[in-house]
Structure formats: structure tokens, C-alpha cells
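Coming up is one lone chain in C-alpha cells, specifically the form predicted alone.
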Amino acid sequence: MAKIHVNAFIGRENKNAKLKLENNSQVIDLLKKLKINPVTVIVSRNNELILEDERLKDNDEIKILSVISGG
């Protein structure tokens, strides 16, 4: 099956990762590979926040944030 390639930010790591995921890879598929739990992260992809079931592109771009609570 085909691979795709994903260009990630993390920025709790302040680290840019390349990955190559199956095709059709969701953004939770991602998340599991880099074993970030999907909870504590908002993504977002050309700077517009994408769901956990959004799909993957070849070459995407995507920046995985840490969500930061108060209280």
C-alpha cells in the first residue's frame, strides 16, 4: 500500500518530525505513532484547526499544539 509523508511541529517538544503513515492515515493515527495522547493537543493543518478522524494528505504540514488548562 502507498505511503504518505507528513511534516509535524511538535510544540511541547519544540521538535519537527517527517513521518511516513499509510495511506488514508487519520489525524488519531498520527497521534498514536508519535504516542501523544489525543486529548491534551489541538492540531491544526495551514493553520486551521482538523479533528482527530480528518484525513491525511502527502505532505501535509500539521502542527500538534498542547492545550493548556487553567484554573
Second form
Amino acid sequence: MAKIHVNAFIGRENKNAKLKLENNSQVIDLLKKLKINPVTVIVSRNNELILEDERLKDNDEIKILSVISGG
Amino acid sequence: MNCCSQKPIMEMPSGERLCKTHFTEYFESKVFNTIRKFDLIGKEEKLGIALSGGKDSLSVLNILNKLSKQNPRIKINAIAINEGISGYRDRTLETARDFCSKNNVKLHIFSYKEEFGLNLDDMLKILKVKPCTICGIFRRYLLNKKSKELKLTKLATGHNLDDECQSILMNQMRNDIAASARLGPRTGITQNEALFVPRIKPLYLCTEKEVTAYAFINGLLDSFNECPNAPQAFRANVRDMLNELEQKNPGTKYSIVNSFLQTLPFLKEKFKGGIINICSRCSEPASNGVCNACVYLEKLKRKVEA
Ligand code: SF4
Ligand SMILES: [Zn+2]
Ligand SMILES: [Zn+2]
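If the one shown is the form predicted alone, what is the structure of the form predicted in complex with its partner chain?
Let's see the whole complex now, leading with the same chain.
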């Protein structure tokens, strides 16, 4: 099975992560891999929000934005 | 189940999946229903919105601005407090200024430096206290005092369902139920409006995730920005625990707040009438002869002079 590569920006830590995922992976798989609770983030691709069961594609640029506010 | 043929962007605890348009509609009507249900806003008001520049207060302002446009007897003013936290508040204030000038909202900014002579950063160098303790005392003090000076009828804040849920549980865990009697969608000692400007929480029934999605869609979400002063560890623990429960059991936060609402009238009855004094120095409300803000200002002054 081919793998896909995804670039994820993690807002809370202000850092980028490059991840290798199974083909046909969904957003929820990406979050699991990063140990992020989906309740605590919203996820976007090309400036549009996407749901947890959205399939990811090779070379996707994903933003994972924290819903927690800072004081 | 999808709401329409547009791509869904949010899934509700019921399983319904909403597109951008229908989610915005759902969110705004939820806020308007909250306002109606708890009687937060009357027919004629001069509302203040406590603006931090974060997603919650900007979302409240965005919605109340729409309300005010439909309803000219509801006037709105934004109030922002500049505590003087370098590298943090300057940025969020910039966002607040931007929004207000684009949307023609009057913004009043009050700073600790001008009002008390010192920035929070400087105060913390002088006094050995938890940052959030004095920061909160001075912020509440200024918001109330300035709201009265501006003749605001109510002050709206960005508190959401998650904030409330955390506070309810924290008070239980600390065995401080008197503090819970002061929670709810509408706070402040309502029978004493000359002293306290009532506070309202229009986002009371919206989860933090919903607010964030609304802010994102409407261009109100700034990049993540956290106050450098250690966040309260206890609240962070309760928050994480609640989010784990919510993930396994969607709707948990709503159930906690909803059952709390059923006990709130009894709590308010039990804890009503704590004697409110007037501070002998500044005439703001106080639980003793002198208010907390004046007590800390005195401490600061003594340290500076020593
Ligand atoms: S986190 Fe604490 S110090 Fe920072 S702004 Fe909030 S109350 Fe003030
Ligand atoms: Zn739709
Ligand atoms: Zn005082």
C-alpha cells in the first residue's frame, strides 16, 4: 500500500510537522497520530474547514488550530 | 446527515453535519435564542462589550453589532483593557482596533499604566503574587468603573459553554459553592445596578469549538497567542479532563451546564444578600471597608516608596 505525505501546521505549538500516513487516511487518523483530541481543534485545508472523516491526499497542507484561548 | 448539498464543515453532537452557511445561521440563532431565553438584552440598551481581541469576544461583538444594526435602540460600545503585558496584549489590542475601525464600533481602551500608574509587568516585579490574581482584580475593577462612567446598561463578555463548565466543576472540587452562585448567563448583583453593571454571556450555550469555527469562517480568528503568565494549572487540568469526556460522550459539557442551570435559582437564593459595602477610598463595591483593588494599590505604593 502506498503511503501519503502530509504537512501539518500545529497552531498551538506554532510548528510544522511532516507526516507519513497510510493511503486513504482521514483527518481523524492524522489527529490520532499527533495525539490531539479532536474536541480541542478545528482543522482546515486551503482555508476551508474539514471534518474528521475527510480523506487526506498526498502533499496536503493541513492546519490544526487550537480552540483553546490564551488568557 | 448533511444539511444541504454544500460541503459540511461542522458535525453537531446529534450527528447532523452543517455547511458553512447553515453553521453560521445555526450559531447566530443559538446566540439570539440564548439572549431571549435568559432575557439578557432589553428593548433599549447601551451595551458594552468587553473586548480582549480573542475569538470569543470578537464573535460576541460581531453578533451584537448585527443586532444593533437591526435595532437602533440597542447601542454598542467596545471596551478593552490594556494590562501592560508585553508581547501579548499589544497584539490582541491591534486585532481589537482593526475590527472596530472596520466595523465602525466605538472602542474605549483603558490601561493599568494610566489608571493605576503601573503596567501589570511592573506590578509583578514589585509584588510576589500570582499574576492572574491581581490582573483579574484590576480588570474587573476597571471594567465596572468605566462601564458606569460610560453609562452602559450591561456589559457583555465572551464566556462560552466550556468556560462555564470548567468554573462549575472547579468550584465543586474546591467546595466553593458560593462562587457558583455568582455564575450563570447573567451575573452581577442585579438589584444593585447603581454599583454593579450587570454582566451578560451571550455565548453561554456555545462550545469553544463552535465559537472557534464561527470565528474562523468569519475571519475573526487570530493566530494562537497565549498570555506569558503561567496559565492556571487547575483550570487547564479540568479543561483537559472535560475535553476527554466530551470526546467519548458528545454533549457532556452541555449536560453539566444545563443541570447546573436548574440548581442556579436555589444557589442564588441561598447566597443572596451578602452585604455589599462601598469602598471608602474609591466608592466602588467592596466586601470589606476597602475594595481589593485599593488594597493592592496600597501594597504597591508602599513597596515603591520603601
Ligand atoms: S492569563 Fe492571567 S495574567 Fe494573563 S491576561 Fe489572563 S488573567 Fe491576566
Ligand atoms: Zn447547508
Ligand atoms: Zn477601592
